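The chain below stands alone, shown as structure tokens; this is the form predicted alone.
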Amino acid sequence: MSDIKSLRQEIVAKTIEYYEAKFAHKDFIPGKTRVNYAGRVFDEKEIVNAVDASLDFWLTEGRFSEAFAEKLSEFLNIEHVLLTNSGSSANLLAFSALTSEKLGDKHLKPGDEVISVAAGFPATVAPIVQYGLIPVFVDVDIPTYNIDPEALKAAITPKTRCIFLAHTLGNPFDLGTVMELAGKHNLWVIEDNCDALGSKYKGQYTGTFGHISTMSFYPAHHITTGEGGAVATNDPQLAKLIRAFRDWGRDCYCMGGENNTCGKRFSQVFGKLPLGYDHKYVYSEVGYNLKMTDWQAAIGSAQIDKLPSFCEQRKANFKKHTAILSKYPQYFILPEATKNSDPAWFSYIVTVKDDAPFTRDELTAYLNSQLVETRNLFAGNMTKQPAYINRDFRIAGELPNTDKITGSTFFLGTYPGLTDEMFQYMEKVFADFLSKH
């Protein structure tokens, strides 16, 4: 047992060695290293971390995802937090579970009407339509990109019975209308917290407002287990939906390796099944296979502890941007966080104006050229994509700024791994450009 600890001291030791030779020391070439939107930052914990669970060869969830969902909790404040493979999976749980019968009249069913934006990621929407419920597309305000919270007002009829929103690229929607509006109506409310991470609304976190919220690891995002999410909610019938949907539909809520917590496995009866059924094997929901695996979850576990450094990082790299680019207002609409918020940005988002002697894709074409990375607003309008064009939904008022944004806007990075050299280069990238228009 002895030869099998320092076996295991010697092959961690070996991994921050690796670590050190593979990845801490990277040179940055202008004009030859790409500037990326996103990527992973990390250190020889994660790895170190990654080899640990490898060696345990506990696949699925373990004493990792225990840590992780726990730093999650405690970080957020917010009692229950369930692991899962993807932030689409988290979106598509968190809507899962407010379709159940268990909610009584409450539960959300086809044909009901759900608010969302046009202006988004799929993600958000693709579940509405899924479970054959309707969504309500609803204008963005310029320049939150968040969504216009008199339009949200005026979209509201007797068959809406949720709000399912993105924080925009970290930045907060109005969170105190839109939840003053959830009240007055009875709405259920989502809370897309993929893109927002460490932002605050009011000094609170957001993805703690809604009844439920989701996030996302993908390596773009604030933290990263490279594919993963998590889905979070102080309710606790809302968290064993959650759970049920993750894990097969299945009414038991014991831990992978655990049977009989609740002492009445073989006791009772479910549905037209016969008496003592095994309980592990009764189905409450139509549900998936959506749980993280512990190697994943020992990669998040490293990572959130950085959460707070990376977040600050966003913000001053999204405050060196705008010292870039406001010196060319009559070319830019540049973002600005809501009201009442500090956002952990996701990115930087910026407009070009319609009198602009160059249009977006002229710009972007040129920056991606010099290797600076840039991105859209995802989807644009969600409404013209092939996906959505021949779908139920419903357009409250009109889109213009969503349309605005689908051909003038770009964003670009926020991560923590850029640097001063990194911003010094996109700013003369900026101006070769913009000089010879």
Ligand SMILES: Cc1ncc(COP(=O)(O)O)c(C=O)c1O
Given for the second form:
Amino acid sequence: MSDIKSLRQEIVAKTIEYYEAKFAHKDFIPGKTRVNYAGRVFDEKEIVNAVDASLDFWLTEGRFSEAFAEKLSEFLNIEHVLLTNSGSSANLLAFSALTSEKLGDKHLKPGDEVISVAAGFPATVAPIVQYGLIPVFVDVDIPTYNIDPEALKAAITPKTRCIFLAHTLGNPFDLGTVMELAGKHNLWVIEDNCDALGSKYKGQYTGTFGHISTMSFYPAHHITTGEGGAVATNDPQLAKLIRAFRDWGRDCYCMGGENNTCGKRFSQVFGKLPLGYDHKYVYSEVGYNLKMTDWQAAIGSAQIDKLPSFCEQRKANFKKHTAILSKYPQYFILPEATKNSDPAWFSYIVTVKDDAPFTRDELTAYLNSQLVETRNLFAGNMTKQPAYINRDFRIAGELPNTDKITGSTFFLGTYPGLTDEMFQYMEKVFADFLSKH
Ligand SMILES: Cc1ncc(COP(=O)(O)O)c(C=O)c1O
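Please supply the coordinates for the form predicted together with the ligand, as a counterpart to the form predicted alone shown previously.
Below is the entire complex, every chain and molecule, led by the chain shown above.
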């Protein structure tokens, strides 16, 4: 036994040595090293945890999953956190839960309308379409890039049943208005918090206002598990439904390796099944398997300890971009935090003004040729994407800002891997480009 313990200690010590040798020191060579818009930021703790999970060889949901879910739950101060294999799965699960007939009259049905925006990531909209509901696209405001509250009010009809929105690139949407309208019209609210973990609205973390919220731990996000995500809710019934949809649709909620925690495994009647049919194999929802592995959770467990400092670095990097780009007010619309919010910015979003002597694409082509990575605001106008063009959706009013974003907006990174040397380099690259225009 002690041999196993000392072997483990030896492996951990070697892992730390390996981290030091392979990852600890990074040189930045201007013009040669890419300035990524995002990326994983980690130290030896993440690798040690991953190795630890490998040595456990538990493989599925286990001790690290429990610890990670608990830390997330503590961070957000939210009762139930369910880990998933991606943020897209988290969105699918959040939405699936609301389609359950167990919610009685409140369950979402095909043909119901769900308010969202077209300027975003498709994973927020896909579940609405997949379940046969109608996404209603509302225009966004520039420079917050979030739903226009007045247009949102105008979009609500008797068919509206849910509001499903992302906090765009970490900037909280107007939660005051959204929650007030949801209360008034009896609507579900799902917060897609995938890009905003650690952002605050009126001093409270985003992801804690709506009925359900989701997170993504893909490497571009605030913390990473490689692939991964989570769903959070304070509602025990919704938590149970999310778990059922996540775990094959099954009614039983025992963890892997557990049995008969309810004490009624062989003594209940379900559907038209015979009395006492094994509860472990009773399916009360048409579900999936979207669980996280213990390796992913082991990495997440180390990452989340860094989340507060990551968020501070993202805020500081946002200010550094502003210091550089505010020198060019004639060319750029710079991002602004939503009123009453404190965003842990996912990125720095910029719109090229209509009368600038260059286009967004000319600028981003130059930046990327100089190894300064940029991205567009995801799908641009989603209604113009091949996958969505022929789907049933409704556009509430018009989408002029969404169209403007499609053609003129891009973003730069704010992730904690950016250094002062990289900012100095980016400042020079912008100055070089702009001096030619
Ligand atoms: C707002 C938003 N929601 C959901 C997702 C999907 O997350 P994942 O890549 O983990 O599936 C993303 C993308 O990364 C996103 O930006």
